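Single chain ahead, by itself, as structure tokens, in the form predicted alone.
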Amino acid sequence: MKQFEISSKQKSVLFGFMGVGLLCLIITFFIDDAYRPRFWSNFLINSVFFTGISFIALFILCAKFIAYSGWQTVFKRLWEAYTQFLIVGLILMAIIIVGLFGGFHHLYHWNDAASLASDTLLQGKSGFLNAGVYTVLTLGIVGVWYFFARKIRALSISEDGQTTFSRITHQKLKKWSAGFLPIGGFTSAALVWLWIMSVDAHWYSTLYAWYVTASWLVSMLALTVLLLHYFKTLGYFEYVTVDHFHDLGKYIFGFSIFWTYLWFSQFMLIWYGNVGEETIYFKTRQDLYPALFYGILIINFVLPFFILLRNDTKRKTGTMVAASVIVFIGHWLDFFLMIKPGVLHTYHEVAGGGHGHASMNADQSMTAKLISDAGAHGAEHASTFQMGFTIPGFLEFGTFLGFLGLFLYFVFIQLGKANLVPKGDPYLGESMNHHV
């Protein structure tokens, strides 16, 4: 049972990643215009993406505890380490909040005073979509998440120091987990609405919170597979076997299908309803961002479906690593597509002085104009192409690499603070002898 300690080489590599990310952010800041939509949207995408991975790790851990699940016990310390990143996520989102009040960015149309004054629809939503609610709910909810994450991890680690199994400690762990699940489930939806869906303030979807959470979950599972394979090459997590990877592969396969079900449900119902304020979301992405719109469906459904469909592929290292890399990047691209078009639209409105949104019809007219400019056959897409928005560029991928380095560095530090093998967990024996 080796104790993990982050090596100087690992620190150098991860600091290198963070350096690349910081450099890309700096370059983006200075090449952007005065409103800096590319810089702030890159910051928002990665902050939400990795904070969400941390949250969903906590949620799944709690679900496993109260479901008496034991197969994941040998690597649960990795998920516990994920959860501790919530404190970093809180700081990252606090930076977004400072930008809201300081007028440093225009990520959200509802935060522009001139637009709000002339837009009746935004005025109708202003009771929820305002900087005060955004601040209170973000700081309050993520703070509560982190409180639960700290408490649950502390109880889990405390089991290791007990010479005999303590039913009292484990029952406390289950009670705290049971308490978090409804809190996490309901509050996460509110933050998804605020952080991401309100970027397109004139649009809404009742499935959106489920859709985003599924994307977080598949990303978290894919990163788990990649890190477990990496650590096993270093001699850690020796009790993690091909059977554990097999189960992780089934989860990635299953929830990739669930994500696709939600994608299709949103698209099909909105398309069939043909309601202007709803269809405009997909119409914009289909016509102006076709490579991402269709590419994401291929990357996040078609490829993992056929790669992981066979039972034996989930037991092959190369296949699992390849599938995990594909879906991890694919779901980051999903967040890119969820956020970038709305930010670009707000930029055109604010920078272009287009504050005259008296109604939804004006909003549709603006988007229709952008779609028209793109051209029916795609030949004119070049005229509307904007690097960092139409598709991610080197600066976007570099920023993503920097945030990934920050996330991994924090996780590695947390892994060094506890035994990788939770020797006090009553389900350890079951997990060590897990077979499928």
Contents of the next structure:
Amino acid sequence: MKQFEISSKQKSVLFGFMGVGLLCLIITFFIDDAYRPRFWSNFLINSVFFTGISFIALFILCAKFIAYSGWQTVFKRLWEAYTQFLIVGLILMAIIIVGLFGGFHHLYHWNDAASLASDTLLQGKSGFLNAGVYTVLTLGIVGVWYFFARKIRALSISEDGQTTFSRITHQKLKKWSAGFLPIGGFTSAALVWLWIMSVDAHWYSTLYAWYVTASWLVSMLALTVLLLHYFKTLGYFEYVTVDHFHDLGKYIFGFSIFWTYLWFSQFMLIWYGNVGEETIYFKTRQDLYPALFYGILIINFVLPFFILLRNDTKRKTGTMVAASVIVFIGHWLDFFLMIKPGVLHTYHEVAGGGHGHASMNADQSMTAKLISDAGAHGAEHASTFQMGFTIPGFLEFGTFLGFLGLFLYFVFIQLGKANLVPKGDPYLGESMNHHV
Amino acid sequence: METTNKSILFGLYNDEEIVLQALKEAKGQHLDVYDVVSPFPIHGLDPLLGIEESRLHIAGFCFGLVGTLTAFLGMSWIFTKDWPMIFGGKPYWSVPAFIPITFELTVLFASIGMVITYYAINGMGPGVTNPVLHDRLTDDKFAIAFDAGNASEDEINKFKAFLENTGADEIQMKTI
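Compare with the form predicted alone: the form predicted together with its partner chain:
In what comes next, the whole complex appears, and the chain from above leads the way.
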């Protein structure tokens, strides 16, 4: 039972990642135009992605506590460490909020006064979509999540100090978990609407929150598999066996299908209903983001499905690591595709001098405008592939690396603050003898 | 009707942990265990008995694939060649509309195919009687069974000694 401590090598690598990320953000900031759509959308994508991962880790941890689940106990400290990142997520989202009030960014169409004045739809939604509600709910809800994350981690760590076996702390842990599940479940939906869905301010979908949450969940599980394999090579988490990886593999497999199910449910209803206000969301993505639109279905569904379908691939390091890397990047690309088109639309509305602005058909003219704009940008060939806008460029991946470094650094620090093996957890024995 | 007429020597145990321990010992003594009967699946039993991983799931995949192709090709043919109809202004070959039925037929073919395969391989089905070693094996007892029909007197004594030493409550011989 080794106490984890972040090594100087890990520190320098992770600071290197963060340095790359910061450099990419700075470069993006300066090569961007005055409205900075690329800089701020990159910032939003990564903030939401990693904050969501830490939220879903807390949610799953709570679900496991109250479901009397035991197998995750040997590595639950890793998930607890994820949840502590919520405080950083709070700061990152606070930066977005500062930008909202300061007018530094134009991520959200509903925050643009000129658009709001002439747009009936935005006016109708302004009771919910406004800077005040955004601020209160973001800070309030992430704050509550962080409060629960701290409470649950503190209770979990306090179990380690017990000299005699007692279930009282674990009962308390269960009560706090039971409290968090409904709170986390409902509030996360509200934050998904505000943070991501309102980027496409005219559009809405009722199962969008589930879809986003499924994306977070698969990313979280993939990152867990990768980190556990990494830590095992260093000699930590010695009780994590191939059986735990087998179960994590089943989770990745199952929730990749769940994600696809939600993706398709959303797509098919909108396709079938054929209402212009709704289909524009997919029309834009099919026409301007074809590589990503069809690509994420392949890397988030087809590949994990066929790689992890067999029994033995979930037990082998190579296939599990490969599948995890694929879906982790795949779901980050999913967030890219959720956020970038809407931000670009807002950018064109705000910066484009308002052609089609006053008309009721603002959305319908959007596709045509974006295509013509794509042509104008890459003057030599009217391509739909615009680095940084319709497909991620090096700066996007660099920024992603930076945020990943920040997340991992924080997780590593948190791992060092407690025993890696929760020796007071009543389910530890069950988890150590876990057999699939 | 199955008529095997095997004489089976078996010992009844009270706990699955004892059974697992006994099986490890049987492996050490190179005893040829005929079967283990338990009211519920025991973790770690299959490798001790030398049972290979079932290939039922491969059959399941194949059945599923047949279902996928049946549904998808079937609908494609019906809606483009056999009886083209326009629904809601969509093209004849509307792939998204085919997906739910394709999914359902995949599940249906895979599940029914696997059930039939399982029944066929195990010789189960309507009208087949299954020999029961002991009534309490479906409730709270566990049995390790040896094939006594082909064994010599010496071996049978060895089996009996083994069952006694590993903690069997009761030792019985039964012809099934």
